[in-house]
Structures are given as structure tokens and as C-alpha cells.
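Just the one chain here, laid out as C-alpha cells, in the form predicted alone.
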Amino acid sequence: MKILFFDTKNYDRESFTRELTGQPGIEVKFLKTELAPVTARLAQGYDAVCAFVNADISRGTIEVLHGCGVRLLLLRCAGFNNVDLDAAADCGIRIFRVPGYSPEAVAEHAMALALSVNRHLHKAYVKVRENDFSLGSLMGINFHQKTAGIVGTGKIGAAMARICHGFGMKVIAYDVHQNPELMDFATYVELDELLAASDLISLHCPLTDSTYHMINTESIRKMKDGVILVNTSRGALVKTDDLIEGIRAHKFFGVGLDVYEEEGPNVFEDRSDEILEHSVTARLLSFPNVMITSHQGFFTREALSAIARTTLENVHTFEHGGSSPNEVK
């Protein structure tokens, strides 16, 4: 099995490399270059291609790898709305991606975001490098006995809202499935009551038709003057526009956003030396209460192990014929 890595960093190569130990089977090249229409002809001689969330998967990129022999692509991530399902199907090509690489990594991101724009700590690590060591403009609340929020309950939103009931937090939560594992100490309410109670809201649901876009206008009106808002699951969640109208506006404590729209060229990139061309970036680092990361949730020394060694997992289900949860249809 010939393998092509795209978009690949150190990262990548030093944890598939580790995995790939004792497999003499399966031979990889990593490229830089990330997977697009114009790039998938260098998958030419390579039996399967692995990518990441960030990827353009558009019918016109299936299309060139179906020409170039290609019959697997791997996913070493979760989210699978940047692939053309349909034309993969028509192709004949197979996808596989890694569901639940480490919940609680993101989780613990997600909760470390929620306390640095409670407790203001972004701002006071600048205060203190330049020797300020006043309290002004630092002072947060308690999340003990606080209301949190969790909008989606599968792996990773079910990590989050173990920890937030460890921290003393009321929990409730929203989704279509309910998930039994928190029925010990979570509530599921209606969206609408869940922005309404929240004192933070923390969003963990895949991006579809129904959830693209799910926080508006609307949906930010019908919530707490003064909440947090955490998104570590897919930027178009949160219509960025209307994010920004209520900032503006002080309906929001804090932000916390490891992922936002329009994020796709500055995703794991240096761009210190540009003049970024999108405006939705500059004007939300230029709010005092948002903190902005750069879809790092997932960046662990665990949850790197876990991608390559489901993604390799992944190949040798391939190969045999075999059927996997994994398989994206």
C-alpha cells in the first residue's frame, strides 16, 4: 500500500513514522502541499491519499484521484463536511477518518479557553511582561455552582461536560441524541432554554445543514447578558458577523474560539509577516474579551498517537475488506 501525506508538518511525520514501525507493508511520502484539485495529480502510482479537516476534497479533486488510480482516502481527523461524499461514491473511493482521535483533548482546550477569557489571562500575562502588576480590568466569576451549557454531547462534548461538573457547574445540554453516560448528573433542555440558563455555552456538534450557522443573531439575543461562549468544533457554527455585532454590543463576558470562519488559509500557518487580506480576523483579535487559537484542541502528544495509529488501522481495514465505524458513507 502506497500512501500520499498531504499538508503534513514535523508533527505528522514524527508520530506516523513512530506508528509505522514493523509495518514494511505500507510505504509514505509526506508532502507540504495541501490536497486540492490542483495539487491531486501528484498522487499519481499512490494507492491512497491521507488529509486533513482543512483540505478542498471537492468533486473536482476526487475526480483528478480517481484518474491517478487512487481507491482510499484517509482522513486524520474527524470532520468529513470539506468531502464531496457523492462524488467519492461515484468514484468508487473510499473514505476513512478517526472519530475519536482524544475527547478530552479538545475538551481540555475548550475549558482552558473558556477560563483564560474568564480570568482575563491572556491579558494578564501581557500586563505582567511589561512589569504591570495592577488588577484593573482582570476580575472574572466563579464557575463553581455556575450554569454551563453544552450544545452537542458525543465524545468530546461528553469530556467537556464531565469537567465542567467536576469544577461544581450546574450542566445541561442540548442534542439530538441523548447520551446516556451523562444522565447521572446533565439535564437535557431545548436549544432555547439552553442559551437562555447558560452562564457558558460551549459548542461541540458536527457542522450540517441544521447547525450551519446555528449561532446568530437570533440565537445570541435569546442568551444571558454577560455569557461565555467556547467554540472548538467547526467555525461555521457561529455566524461570524452577528459573533461580532454582539461583542460589540456587551452581550458576551468572554469568547473563546480555537476555530472560526474564513480561518482556512491561516490554519497552522505563519503569517506574522502579512497583511491578512480577511477583515473577520483583525476585527475579533481586536476585542479585549476574545482569545483566538489556532485550531490547536487537538494538539497533544496522545491525541497525535491516536490519529496515526487509527488512520493506519484504517489501511489495514482497507485492505482486508474489512467494515469499520470508521468509514465515512
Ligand code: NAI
Given for the second form:
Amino acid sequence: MKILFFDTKNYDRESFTRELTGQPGIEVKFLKTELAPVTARLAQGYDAVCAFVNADISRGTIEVLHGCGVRLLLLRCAGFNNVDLDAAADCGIRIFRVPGYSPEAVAEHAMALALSVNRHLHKAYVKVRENDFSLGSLMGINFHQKTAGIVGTGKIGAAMARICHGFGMKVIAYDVHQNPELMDFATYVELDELLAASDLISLHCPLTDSTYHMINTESIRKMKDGVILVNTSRGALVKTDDLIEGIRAHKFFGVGLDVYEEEGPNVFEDRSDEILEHSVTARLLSFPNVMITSHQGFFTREALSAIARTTLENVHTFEHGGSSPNEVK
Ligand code: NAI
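What would the structure be for the form predicted in complex with the ligand, rather than the form predicted alone?
Okay, now the whole complex, with that chain kicking things off.
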């Protein structure tokens, strides 16, 4: 099995090389370039390609991969909203993903964002470095005994719910399927009730037609004044222009975003020398109560090892003709 890895960084190469030890049947090549229609032809002669969350795996890419003889698409991530599933089915390319490499990694980052914007850690860090030991503008709120609203209670949402419960918060949740693991301490409510009752809202559902722009002017209006909103799921769950309008209207105590609509060209790139034109991200960053990180929720040592391990298990499943819940159809 020959696998071409797209968009790899040092840490990908290290974690996969470690897991590949003792697997002589798998030959890999790591590329820095991203998978897209124009780069897909590099896969000529490979059985499989491995791509990450922001690859452009549209019909154009898939048809080129098919022409190159690729039969397997390995996503080293959970989300697959960037893949044209119909095109893959038409071309007979099977797709596997890594659905739950470390839910705690993402959930802990969601809580880190919530705490940072609540206690203004991003500002406090800079102030103290400048010998400014005053407390002005750093006042936060206790999470203890406040209400956390978890939207989407799959693996990551459930981990976030447990963390919030550990903080002594009342946990309410909204999902199209209820998770029995949370019944001991969380209460399922309708989305509108969650929006109205929560002091902290954390988004953990996938991006689909029904969740696209679920946070918009109307849903923001239903939220409590002074709410903290955290999104570590997918940028397009939130309509950015409406969020900016809500921030300007002083609706939010804080906003923590690990994902945002414009992130595509930014993710994992150093663009510090560039002048970013037409950037709503820059507008978001101009607000003192907004903190943005660049899709790093998954980025822990444990998660990277688990991603590599599961991706290689997916290769074995494919090779031995087996079935797996990791397959995306
Ligand atoms: P999961 O599949 O275990 O859980 C998703 C939950 O969302 C399910 O319980 C599902 O029923 C629910 N859901 C689906 N449609 C919904 C709707 N319309 N309204 C409310 N709930 C709905 O997925 P997991 O592993 O918990 O991941 C959640 C999301 O986190 C992923 O889709 C991905 O977008 C994001 N993610 C972000 C990472 C990061 O680094 N920031 C890393 C990994 C995942």
C-alpha cells in the first residue's frame, strides 16, 4: 500500500513515522502541499491519499485522484464536510476518518477559551509583562453555579459537559440525539431554551445544512446578555457578520473561537508578514473580549498519536476488506 500524505507538518511526520515502525507493507511519502484539484495529480501511482481538515476534496479533486488510481481517502481528522461524498461514491473511492481521537483535547481547549475570555487572560498576560499590575478591565465571573449550554453532545460535547459539571455548573444540552452518558447530570432542552438560559454556550455539533449559520442575529437575540460563546467545532456554525453585530451591541461577555468562517487560508500558516485584505477576522480581533486560536483544539500529543494509530488501522481495515464505523459513506 502506497500512501501520499498531503499538507504535512513536522509533527504529522513525526507521529506517523513513529506509528509506522514495524509496518513494512505501508510505504508513505509526506508532502507539504495541500490537496486540491491542481495538486491531486501528484497522487499518480499511489493507492491512497491522506488529507487533513482544510483540504479541498471537491468533485474536481476526487475525479483527478480517481484518474491517478487512488482507491482510498484517509482523513486524519474527524470532520468531513470538505469532501464531496457523492463524487467519491461515483468514483468508487472509499473514505475513512478518525472520528474520536481525543475528545478531551478539544473539550479542554473549549474550556481554556471560555476561561481565557472570562478572566481576560489574554489581556492580563500582556499587562503584567509591561509591569502593569493594575486590575482594571480584568474582572470576570464565577463559572461555579452558572449554566453551561452544550450544543451537540457527541464525543467532544459530552467531554465538555463533564468538564463544566466538574466546575460546579448546571449543564443543559441540545442535540438531535440524546447521549445517555450525560443523563446523570445534564438536562436536555430545546435550542431556544438553551440559548435563553445559558451563561456559557459551547458549540460541538458538526457542520451540516441544518447547523450552517445556526448562530445568527435571531439566535443571538435569544441569548442572555453577557453570555460567553465558544466555538471549537466549525466556523460556519456562526454567521460572522451577525456575531460582529452582536459583539458591537454588547451582547457578549466574551467570545472564544478556535474555528471561524474565514480560517481556510490561515489554518496552520504563518501569515505574519502579510497584509490581510477584506478580513472579518481582523475585525473580530479588534474587540477586546474576543479570543481566536487557529484550529488547535485537537493539538495535543495524545491526540496526534491516536490520529496516526487510527489512520493506520483504517488502512488495515481497507486492505482486509473489513467494515468499520470510521468509514464515511
Ligand atoms: P460527534 O459525531 O461525536 O458528535 C456530534 C454531535 O452533534 C452528535 O451527538 C450529533 O447528534 C449532534 N448533532 C448533529 N446535528 C445536530 C444539530 N442539528 N443540532 C444539534 N446537534 C446536532 O462529533 P465530535 O467528535 O464530538 O465532534 C464534534 C465536532 O467538533 C466535529 O464535527 C468537528 O467539526 C469539530 N472538531 C473540531 C476540532 C478542533 O480541533 N477544533 C477537532 C475535532 C473535531
